[in-house]
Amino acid sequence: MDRVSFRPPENKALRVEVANEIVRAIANGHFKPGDRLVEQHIAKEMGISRAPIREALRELEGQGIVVTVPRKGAFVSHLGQEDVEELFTLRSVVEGLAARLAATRVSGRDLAQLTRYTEEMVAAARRKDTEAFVARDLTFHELIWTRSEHKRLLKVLDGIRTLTRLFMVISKHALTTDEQLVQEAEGHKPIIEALGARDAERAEAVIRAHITQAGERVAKYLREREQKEEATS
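Please write out the structure of this chain alone, matching the form predicted together with the DNA.
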């Protein structure tokens, strides 16, 4: 009797739509770091009331993408090199835990999937298709997150997922040569091996190293970019 047919207005909560829209606007530069996000303006722009906007902003605040000052409103966070370092050091330990737990839970099918994702990353790198590359990279990590079967861990990772993606998009230019992209993909192989061996400790160690390394690469890129910006201003 389940009629999975209708969704007349929208099945999704409006606030989620709004949050996604704002993130997209930040990613493509429509909103820049430090910009003030005026509820009324966004509401008008999207043709809805302020209530869902407020809730969306609250959620983004929880993810550290915007900061709200009482009585003043919400602003786009300044996401500099320091923030990248923080995000990646945090990810290294949290995903380390995820890998440790996943090691005893991944199935053969999961390992095959992970291998496939990595191969597709290499393929995307050869085509210089950074879009697909980033997408696969994220999917790879997300599968491990899921296999940790740790609800609270997933919540934390969910909270930084948007920001992770945001940084990947912003800094996709950090990986310009095939060489670097392939190198990034190669870093996944020790992870798969450790997981395949069901070696929890080693899985945690290698993924920590992998993420730390990736973070340093991105941080270096942003540091250089920030210096250039300062030089020109």
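Based on the form predicted together with the DNA presented above, generate the structure block for the form predicted alone.
Just this one chain is shown here; partners and other molecules are left out.
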């Protein structure tokens, strides 16, 4: 197997960093469905022990990204059309509710933060930094989740956080030009406007449309990628 070049972790949240690195490698095509994820190799490349690798793999298994086969190890799951539809229909509903609740709770400071995140997404798009784009995209949505102040809703969203990140990365790969990525970033502005107007109904509708559009893009990208792989196999 080709060397993936997992990066050394930068902070103490090793499980989270390892999971993010594996997600990055899968989204970038370094690992295909059915490929084995070898704890020892990942630990060596990242310069850490195998314990956080095992923790990360358990988390990824819980979100359906990895499947563990007894006495054989962990393998990348095949995420297809059904997985995309399930995640994005779930996200559209729960994030729509989060936006509805957040519309009456966001502060001026929150709105300024969301605006800054959008500007940073645009800047990342212009310098072709997909990873920075995704990081800010996820942070943007997480702030809205938090302002819902709904504990059980937050647990649901936390349970799909890593899978959401994976599909966010894939979604950005589906945008073939810098300008498309900029447009994707600016697509967050109507969400901010609805929240700023304290319009709960519009905030829910706008973010649901935003997520649905992203889901359609991911499904199309994965479908086309599978067709190309089948044609070359």
